[in-house]
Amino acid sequence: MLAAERHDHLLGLLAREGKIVAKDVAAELGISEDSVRRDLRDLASEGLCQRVYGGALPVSPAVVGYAARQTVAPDGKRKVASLAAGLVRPGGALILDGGTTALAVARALPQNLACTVITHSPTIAAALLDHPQTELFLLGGRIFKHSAVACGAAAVEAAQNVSADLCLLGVTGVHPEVGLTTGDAEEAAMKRALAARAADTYILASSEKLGTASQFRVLPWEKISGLITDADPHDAVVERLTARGVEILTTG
């Protein structure tokens, strides 16, 4: 089998099964695992899969730039945002991550809601300027333009000096085994720093992120309070997460 044919076979398997196990493919095709791993490296370099230990997973569609992400699943993000905004209580303190789903949450908050919002996203802060009873705290640092958020040592240090009742966190990949992932190491570190400062952390994930993975792990499942998604309750990934004991808040 030619390399191009193997690549097509691997992509078909990924589409059907949602994962590739290198040793199983090697046995099926009668080739070495090293050959399969080389094929997966080639596909990953083209952005067609996300390599993980032992094989590969679908790559998240949310790894594109900030402007492009605004056109990905806008209805799903609005549904997730509406459900998430209902968790914010009057008088409470919210840590709100950056990204397009978090921006939808900011826009979904009632304009007269009296609360405190802590964020490292200038776009989130700007979206809440017309909320007269919302106290805003903007955490500073180097701006990561891909997601329009502050990251790096200064931002992490600033995060360590705040606390909140609730953290709403965005990720690019949601997978039952791999966990919660994103595409940048510093952004992953910042997300961990934010989550550590809240009593409860919920993950914002529209359905296209379920079953996918990105390069850098954010948090394991035991470190969060639940997942907010628009996926159907009977979605295979949702059912696997529920079986793990993860609380799922779904609009589906």
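Positions refer to the first chain, counted from 1. Just so we're on the same page, rigid core means the largest C-alpha set that superposes within 1.5 Å between forms. Predicted, not measured: the structure shown is a model, and the values here were computed from it. Compared with the form predicted together with the DNA:
With a cut-off of 2 Å and the rigid core superposed, L241 has a Cα displacement that falls short of the cut-off between the two forms. Here L219 does not count as shifted, since its C-alpha moves by less than 2 Å between the two forms after the core is aligned. The two forms, fitted on the rigid core, differ between the two forms by 2 Å or more at the CA of D42.
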Second form
Protein chains: 2
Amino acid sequence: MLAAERHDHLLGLLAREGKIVAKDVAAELGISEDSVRRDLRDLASEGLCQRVYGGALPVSPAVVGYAARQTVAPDGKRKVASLAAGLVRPGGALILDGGTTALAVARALPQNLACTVITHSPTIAAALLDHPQTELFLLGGRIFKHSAVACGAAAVEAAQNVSADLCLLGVTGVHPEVGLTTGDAEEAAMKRALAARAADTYILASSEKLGTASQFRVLPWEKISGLITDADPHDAVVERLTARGVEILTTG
Amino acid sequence: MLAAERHDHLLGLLAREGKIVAKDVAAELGISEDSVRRDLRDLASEGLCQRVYGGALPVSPAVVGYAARQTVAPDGKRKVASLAAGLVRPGGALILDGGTTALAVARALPQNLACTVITHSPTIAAALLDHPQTELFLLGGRIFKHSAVACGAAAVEAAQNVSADLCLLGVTGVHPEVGLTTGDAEEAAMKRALAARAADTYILASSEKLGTASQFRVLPWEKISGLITDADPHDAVVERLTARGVEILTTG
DNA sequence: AAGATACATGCAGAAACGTGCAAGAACAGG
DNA sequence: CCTGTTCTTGCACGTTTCTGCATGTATCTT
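Compare with the form predicted alone: the form predicted together with the DNA:
Following is the full complex, with the preceding chain placed first.
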């Protein structure tokens, strides 16, 4: 790992997550905390970050405000994400939904994975800009602030022109009888359009979503290849889904 | 293995992986690290790569350095940006190009401005997510890593379906005779498509770009409403543009 | 106030660097 | 075909830079 590469990594981290914890980065990159501190000192001297006790923050408070909402993914979500990232085959095409779980998946993709990622989320697209081998295709349309993704007629139409091996969808509710649901009709339609363009569709759902349902149905279970979750395999909802023939991938 | 062959290999590696580690390449090609270093020195002297301790990085590190470029908004660029932001009328529609200057404009837009922003840059879209009153429309397509915007046939086609009062374009070169230029053909085509959909098109150009030209022409001066720059009004290039009838907005 | 954590500094080993040099290949001219 | 020149390449050397550890100090937390 080159020093300059570390610097870029740190700046990327800063932009994406809004903060740097020296200890974590050292563990993540397998280098000493001293090196991280030295790097941060260098960056700070160039005005590229603001040094604080324990790590660093972006220089511009505006960035912080934005990044604050994109808090670091909780442990369960991260596990789900890395499990899902493992499904992506080199050379394959992946349709990636918006939302925090999908963002965690994007971050979990290996830096040098050569694949095509199709998304309607500008946030996810921005997060994947530093993956040199990844071909990115953005589905345009009106941006729904609520979820920060492109939805609506234009986006659905754009989705008709792509196809992929795998589609990873986040949802709000996962219920054995009701199916998969979300809180916005446009979003639901968009997710349907995405799922229709992939050979396989997997659902990303951390355990707290199991057994709940929202207002708008996305898809019935028949259209789904499987569910990726961090719930216990013996969870009541999980067992009912298994009985229904849904493949369950758990982090356990 | 010929020297020129090695050079090609190195540039390819740089493009594919975003970095070169001298030691690894030496082992891979079965040549000494000294030769690799010499090659890298040559490439760097031609401006084809950026030498760093341990290897080399792309010279225009769209991939790696993008985050860095985002954080630093030099004073001149910020002034240009806030001047441009002042052109946006409440209730109006704005087509905003990609690039660092355009990003600075996005950041300079008042938090509560009620307007529509159309862009082909996921980065800009992400930056405007926290403007509650701003309607966002994203133009999709293949993402060009070099500039981090959607370009190509799909993006140009998507642009045909929008229209706006104002278009703000960033360019690489601003030359009285040659016109407005940029370094990539696809980008140039996309900028043309954007400009064609707006009633008025203004160019964003910090002073160091004045009098320079790149490979691909974007638009002739006739199609441009004006130039927004931080250059001195008595600058030689500025005066020649004024003589040509181009409206100049300066921060002075 | 005390323990824990993060920090700066100095230091030593390791890695990368530049330079000079010699062996070899490619080439031009006789 | 031979010879001298030039260019390239790898090695050796001394120098610079980086990195992790140890030390003592500063800062945070409880």
